[in-house]
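Shown next as structure tokens: one chain only, the form predicted on its own.
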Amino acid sequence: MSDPRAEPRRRGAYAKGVARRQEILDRAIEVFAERGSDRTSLRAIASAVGVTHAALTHYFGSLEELLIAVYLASGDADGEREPPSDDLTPVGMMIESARTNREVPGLVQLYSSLIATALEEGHPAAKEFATTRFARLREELASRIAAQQASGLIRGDVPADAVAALVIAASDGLQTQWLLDDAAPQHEALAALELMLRGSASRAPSGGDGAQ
């Protein structure tokens, strides 16, 4: 016969484990926000976070899994923000994101490291993270682009999914240039892309009364 006291103990241990994992994760986010990943060993990260190497391995398994958990958890705060307005174009969303990312260059470096790792053999977790993220972003942005093409905010003579892929590529590529050289015209280049994608409804009239 099972001990009726065992289940509450198990639930209590599980809750404590979840809380401890979150505590470690919160501290890891602070560490990575300050200094990025730097391809540091799990042991070195454990020291910086203030836990044992065994504890970090227990909760996250590997360095790759920890990096993914840190990046995903750091993005949870973004979900608490007001959703973007319907008239904010995908490029405009990337411009706002770039402004925010400049405040936490360590996490930007972490993201870039994860994408680079995903391209290497033998890193299935990073590959799944990257491919899932890109597929989700393309789908979300393509839906927004199609709606804005219908309203004339974005030019309608280009496929929405192709525009979505282009916006993501431009954003990530410019972000990499900024990491290497903070003088790179990240915002200006995105603004130029925005201008090229504008539809007739958002174009300023060329003449005094707008007649062509």
Second form
There are 2 protein chains.
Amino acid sequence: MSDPRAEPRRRGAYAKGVARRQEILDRAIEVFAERGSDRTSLRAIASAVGVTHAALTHYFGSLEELLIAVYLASGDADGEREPPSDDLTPVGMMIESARTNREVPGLVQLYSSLIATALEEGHPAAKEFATTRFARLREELASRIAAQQASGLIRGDVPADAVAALVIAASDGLQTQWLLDDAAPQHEALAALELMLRGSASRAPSGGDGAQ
Amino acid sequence: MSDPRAEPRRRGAYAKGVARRQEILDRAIEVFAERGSDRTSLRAIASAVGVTHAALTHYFGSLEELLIAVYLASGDADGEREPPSDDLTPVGMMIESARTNREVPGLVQLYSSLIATALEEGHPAAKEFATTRFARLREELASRIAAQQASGLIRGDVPADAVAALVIAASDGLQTQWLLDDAAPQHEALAALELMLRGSASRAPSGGDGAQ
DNA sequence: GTCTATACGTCGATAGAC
DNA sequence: GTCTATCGACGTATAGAC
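Next up, the form predicted together with the DNA, please; the one we just looked at was the form predicted on its own.
Now the complete complex, all chains and molecules, led by this one.
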């Protein structure tokens, strides 16, 4: 659990404030990991962290932004960040991510709640979080998929960006289904998707006919 | 907690009460269809319906149960109920459902919020709603898929229940992606899934080699 | 700059009057 | 059966202590 926090902080915040903010954030992450995303009131988090609820708004502006920060920082801390090999399929990445999420179910709860908030009107911070997350993920996955289509690893008769959106949607949806009911065939569904994506319609990786 | 009538209302309610409840429910559905799932406080709904918020809890027990009732009744009213032909693929059903949902975006918001609530602890009504919905949908879809695998319409090398979970997850996830960003390739992703499910690995529906 | 103390308006829920 | 009254908890905003 190393902690290389060289995160670029906006504007002229000073070391003391940044450190304190990070300290509060780390503690909040622990709270979420332990107790799930229940008790997610400003006052409850504040008392767990050891400050008053006003201090949280001082550093994070609003509950919504605090929750977003917690989610983002949790993902970073979990080492969810990328050194995946080029041959790892998108579905493989999903499985990896789902496995770490399974160990900290509170984060999936939190994620689901953030998405629901983003869908409502009048929550610009949550909306921007969700929109940029999906856009970035789709872009990342699509280019990876396109490369794997070119190498024949993934079938070439489906558009890369559509497959990216599909894989993300399936990952999100299956996690919630599994969280609600252990009997949901999450792993089998991912395996099926993996199988169906296999480069069955393409030749050996010799010809450059992959995409389209 | 210590409330003795934790159980939902038994079927012994009288005609007058039932009619009034339905009246309130219908009005609440209109409110959601018009204004989305914002302003979803008991007081806001009550004032739109023309009663006080205490009256709503009298008929529905809690805000959570009212929201569930609104969602369920909206689905029924939309004619989302099934007379789909046996040849309609699961993905086709998703597209159909997504099209009606697109006309009433408030319902997707509401659905997403209900799922997020169900994932938290201490919300048994929402949890039961979500769990039974997914279980029923998976069961329905799986048997339909198995039949179409036997007839060669869907490839037979993937387990029917896994495909069912996958299709539901993809449908849910793609709808939220699209709702957040019109540029999300919802339709293309569904088309890709449809294509990949096609019975490419199976022969003509003569031999009984289809499923498993 | 940090943080506490305090206050405001709204929320879901409940008790009791009519 | 429906209202009024009230409760505790919530998110937010602000004043001022360090």
